[in-house]
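Take a look at this single chain, the form predicted on its own, given in structure tokens.
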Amino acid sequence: MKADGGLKPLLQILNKPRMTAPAPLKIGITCYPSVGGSGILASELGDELAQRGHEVHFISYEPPFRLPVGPRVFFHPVVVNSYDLFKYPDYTLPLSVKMAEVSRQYALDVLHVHYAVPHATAAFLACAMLPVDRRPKVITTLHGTDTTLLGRDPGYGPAIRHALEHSDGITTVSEFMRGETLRLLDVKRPIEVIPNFFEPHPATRSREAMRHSLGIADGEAMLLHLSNLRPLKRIDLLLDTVAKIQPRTRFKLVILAGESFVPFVSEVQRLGLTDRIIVREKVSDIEDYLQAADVGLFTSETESFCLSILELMSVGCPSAAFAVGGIPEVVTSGEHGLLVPFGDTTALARSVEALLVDHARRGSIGQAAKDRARTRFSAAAIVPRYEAFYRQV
């Protein structure tokens, strides 16, 4: 009786069914490969699950600004005709396209969208072209334009609704774009939501090296800001808030655009600042700026999250920004950053004031804002959500 009683409970160990770690998905990607957070968003996320086994196919009419290289993630351009039966060329369709070949010719599991137009209603067309067995489910998520934007006008919202409807799952960066979707579009589905996260490389120059490439004096402070230039990034605000930091021999302000800045000049030379303002466009290797930076300045009128404000966090570096959209949700005021109400360009000069002159309270802010970005906003807290959302749907 003993012996069979010390053979059973082994028995069951050895019979006891094995678990096996979740086959890796196949997962194509699509987003605007111009400098900007969806994109940036999607090419870091795309690595990151490449990293973990996945395979990654990106979809798009030319790289992404910053394409992974490295084992099992490919890239498949949309090639874009202009015919002179249409006056303006069409993409949508090509993309359907190659969506459906790609999925077809890899036997993708997930068609994963960043923004709607036109991405979430080329992956529904691609879906309608393959056979009910091999279509892969479809998630789209929402950056911000997509929704307080293109939702807006009744030449798009009707079909971005549309879209999302027929999406296998919907996800959007923060709680304000949730609830501006629900609001402006109606949608019935559900939408999770799963914020933006960024994890920095190594520096390719010290800290002193960038500074002094810039031209930035010792005693001078570098303030830092990174954007596409769009209109809702509010350049005129962000020079109208410089022009007004005392005293201008304190700092100087470096501009990372993602496009041309030239329809800015007049207005940095009206307002005096053309030895206070460095701008370098489209530049890859932000992480030398990042950790050479002592201050972040934003001035969007809107931002469903702020990819940039991460990017500064990441390191240690407080930001000053409009307290709009997505942003408190990434920054406590007075804890990880300094917030002023929108439009308030001297509550927002006074802020940078503070952290330049402080710098014990600049240290601290700082060090906040660097362990709420590993805790909350790193890809070891993001990634693994993304792929329990993916095999959710």
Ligand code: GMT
Given for the second form:
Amino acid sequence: MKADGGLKPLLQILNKPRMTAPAPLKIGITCYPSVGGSGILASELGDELAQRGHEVHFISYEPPFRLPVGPRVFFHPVVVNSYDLFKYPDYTLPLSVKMAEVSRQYALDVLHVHYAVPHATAAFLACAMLPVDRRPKVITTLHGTDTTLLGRDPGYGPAIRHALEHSDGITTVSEFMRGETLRLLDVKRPIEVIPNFFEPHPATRSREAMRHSLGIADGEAMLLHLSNLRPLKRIDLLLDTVAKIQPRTRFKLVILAGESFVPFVSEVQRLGLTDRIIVREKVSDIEDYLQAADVGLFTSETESFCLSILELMSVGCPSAAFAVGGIPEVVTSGEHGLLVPFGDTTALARSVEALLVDHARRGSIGQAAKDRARTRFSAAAIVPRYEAFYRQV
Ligand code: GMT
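Next block: the form predicted in complex with the named molecule, after the form predicted on its own:
Okay, now the whole complex, with that chain kicking things off.
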């Protein structure tokens, strides 16, 4: 063998331009910190981004409900003072000042705001306060009611449209939401659909211990509903459905309530459901409940995505729900859960009964749901799409 025959390929390799990993980004995240899908998604995204080497700065009035702990994660509180001269305290201006301050101090590359009102407007103002060369790119993620409810409101719609037109990038969580945003807000910008993701943390208690602590008897099934109980969650229809599930002795419904359940107690009593419903408010260790559940039950009149259904899918628990909004993008009825037309509480009750009676079907739908959660809606599938979008913007 000639001496240079072996060296040539080596020299070619050495002379090749090196493929360097892109530098980590400095990302500001603003979200609602209270219990709610957008806040949970934003917190989990921040956590995943920090684990991938990026620096993440949360900017909000409180630490997010599930604020990640670990290196490269920072929290910057927005202080809102109340002055007698104002009837309504203002959050948008102090938020924008804090966004500008953090952007300047940490040289943020991206300000990623979750839920347009007022976060996207505050980001627009923050950028206006900064020199052109110090402005981060603003990415707005629309989560639901910022379009479907507030987008229709003449007091908000034009401000939301303005903030979206001035964002450097817009994402939303389902095709349904993209369609609604184009229809209601007439935004002339591309909207990228990046679905929600969920990574279950390990449960801290066993399924048996959880069910025992909740008072679920042997042979009883556990239905689970998680939501903030806002009007569009249609808790009236949830209770109506539960009242129709037969036999009553076969199950209990656990409600993980993001807000007080007190307004619904009289209806629970009127329907004679007091011994069938167990309520826990503002729970943070949701995985303990997810893995203890047999069937999820949801009755929203609209959902851009319904993160709660995905949370249950991720542990192999199928849900029954109305086929509204973006839910059919998450669940194919009959494959990963059961969906019925909106408002048909009788059909919904029959769907729950079908899942309770047929253990084999429940198991196979649950497994298909889990597989879909892992392949389509896991952090590994979704977070790189956000990273790519940041870099593209
Ligand atoms: O109303 C809620 O459920 C809260 C809202 C939010 O901003 O947290 O949830 C929206 O965002 C979630 C995360 O993307 C979605 O899973 C929910 O479907 C969506 N809610 C509605 O569209 C009503």
